[in-house]
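A lone chain, given as structure tokens: the form predicted on its own.
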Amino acid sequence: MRHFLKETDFSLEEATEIFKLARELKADRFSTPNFLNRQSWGLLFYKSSTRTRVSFEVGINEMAGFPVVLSSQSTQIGRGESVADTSKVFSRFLHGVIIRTFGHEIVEEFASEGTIPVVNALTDFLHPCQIYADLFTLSERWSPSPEAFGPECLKGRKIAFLGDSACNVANSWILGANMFGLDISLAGPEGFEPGPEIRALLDKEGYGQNYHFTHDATEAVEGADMVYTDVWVSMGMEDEAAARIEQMQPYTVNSELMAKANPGAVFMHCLPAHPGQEVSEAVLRSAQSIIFDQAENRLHAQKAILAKLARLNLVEPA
């Protein structure tokens, strides 16, 4: 059974196929093949969602599937039913399940206990669907021609991540950058450097500690082709908000900082954004900002991911 819990659950060759399929689906959205013909896919949310829910729900519909949207609190999980039992039950009803949750161990247990593909739509450790959509977006911009489209154009480019460099999006960018051959520099305050979990995963995947972390925002951004940031206070960290905002102030992506990047550099943010905190309003609304391109591409990239999993697994409910 193939799952998508982290970027490297697909090979680079498979990821390239996904990017090219996403491009085809985007070019002719309303002629999407029935990749999920009459399949029912669960969408289980432990956390609130806008882009993830809408993009997956619309995408499943466009591939002739049926999305079943569930909140953890509206299921028996909210009353203490185990992940193992829930996964086994889902496997009797559904063809796959997409999960947005807290601990990464939750998606891993769903995958190990069930018999249907599991997609990680966000955990506190990784956000692989976001990074595939972002890498697809950069491939669109950096491919030398439509005929030469592909993630090979990413190799050797430099990306910079500012802020909480231990968050799930930063972790996924570190893993994705290594997988696709980008250079990545991260900058954040003391105590917000990449943690032991992502370092262990890099070693397991054979990449080593291939990233640069600094406390100097300018150092990270110099020579970058893309500058990225994320919210300073993630869901579940509201009690730390005041302290985090104070610590992160030197890492606001503003016009002065963007000017240190390469000419033509783009700005990205997975949204929702908080103008005046992690990014200035001027940068967020500038011509360098491609935030809505990457948001739209969640739909196309995720359709391609689900289509790939459906073909690889050919799963019927038990």
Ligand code: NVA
Contents of the next structure:
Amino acid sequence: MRHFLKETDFSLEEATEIFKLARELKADRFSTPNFLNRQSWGLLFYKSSTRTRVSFEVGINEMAGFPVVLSSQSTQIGRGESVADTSKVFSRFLHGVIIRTFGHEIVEEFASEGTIPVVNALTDFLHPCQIYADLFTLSERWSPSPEAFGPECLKGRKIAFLGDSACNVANSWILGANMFGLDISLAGPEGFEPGPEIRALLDKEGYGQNYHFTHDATEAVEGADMVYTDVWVSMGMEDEAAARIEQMQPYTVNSELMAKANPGAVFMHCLPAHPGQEVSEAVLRSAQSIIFDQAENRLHAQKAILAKLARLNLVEPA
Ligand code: CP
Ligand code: NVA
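Switch over from the form predicted on its own to the form predicted in complex with norvaline (NVA), please.
Everything in the complex follows now, all chains and molecules, and the chain you saw is the first one.
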């Protein structure tokens, strides 16, 4: 059974096929083939979501599947039913399940205990659907021509991540950058450097510690073709909000900082944003900002991911 819990769960070749399919699906959105022909896919949320929930629900519908949207609190999970039993029960009804949760081990347990594909829609550790959509977005911009579209154009480009460099989106960027051959520099305060979990995964995947981390925001953005940031207080970290906001102040992406990146550099943010904290209102609304292309591309990229998983697995629920 193939799952999508982390970027490297697809080979680079498969990911390239996914991006090419996403591009075709985007070009003719309402002629999408019935890739999920009458399949039912669960969407299980332990945390809030706007983009992920809507893009998956719409995408599944557009592929002639049926989304079953659930929150952990409204299911028996909220009353203590185990992940193992829930996963086995899901496997008797559903053709796949997309999960947003806290610990990464929860999606891993869903995958190991069930018999249907599991898609990671964000854990505390990784957000691979976001990074595939973002890499697709950059491929659209940087491909030399529409005919030559492909993630090969990402190779050797430099990207910068500012702020909480230990968060799920930062971790996924480190992994995604290594997989697609981008150089990544991250800048954040002490205590917010990439942690042992992502470092171990990089080793396991054979990439080594191939990223640059600094406390100096300017150093990170110099020479960058893309500058990325994410919220300073991720979901589940609300108790630390005041301390985090104070420590992260030097890492706001403002116009002055953007001016230090390469000419033509783009600004990206997975959203939701907190203007005035991790990014200034001016940068967020600037011509360099491609935040809504990113958001839209969640739909096209995820449709391609699900189509690929459905094709690779070709299984019926038990
Ligand atoms: N970027 C992202 O995952 O957005 P949501 O939290 O709204 O799903
Ligand atoms: N790092 C953020 C991403 C939200 C899409 C969070 O986990 O809340």
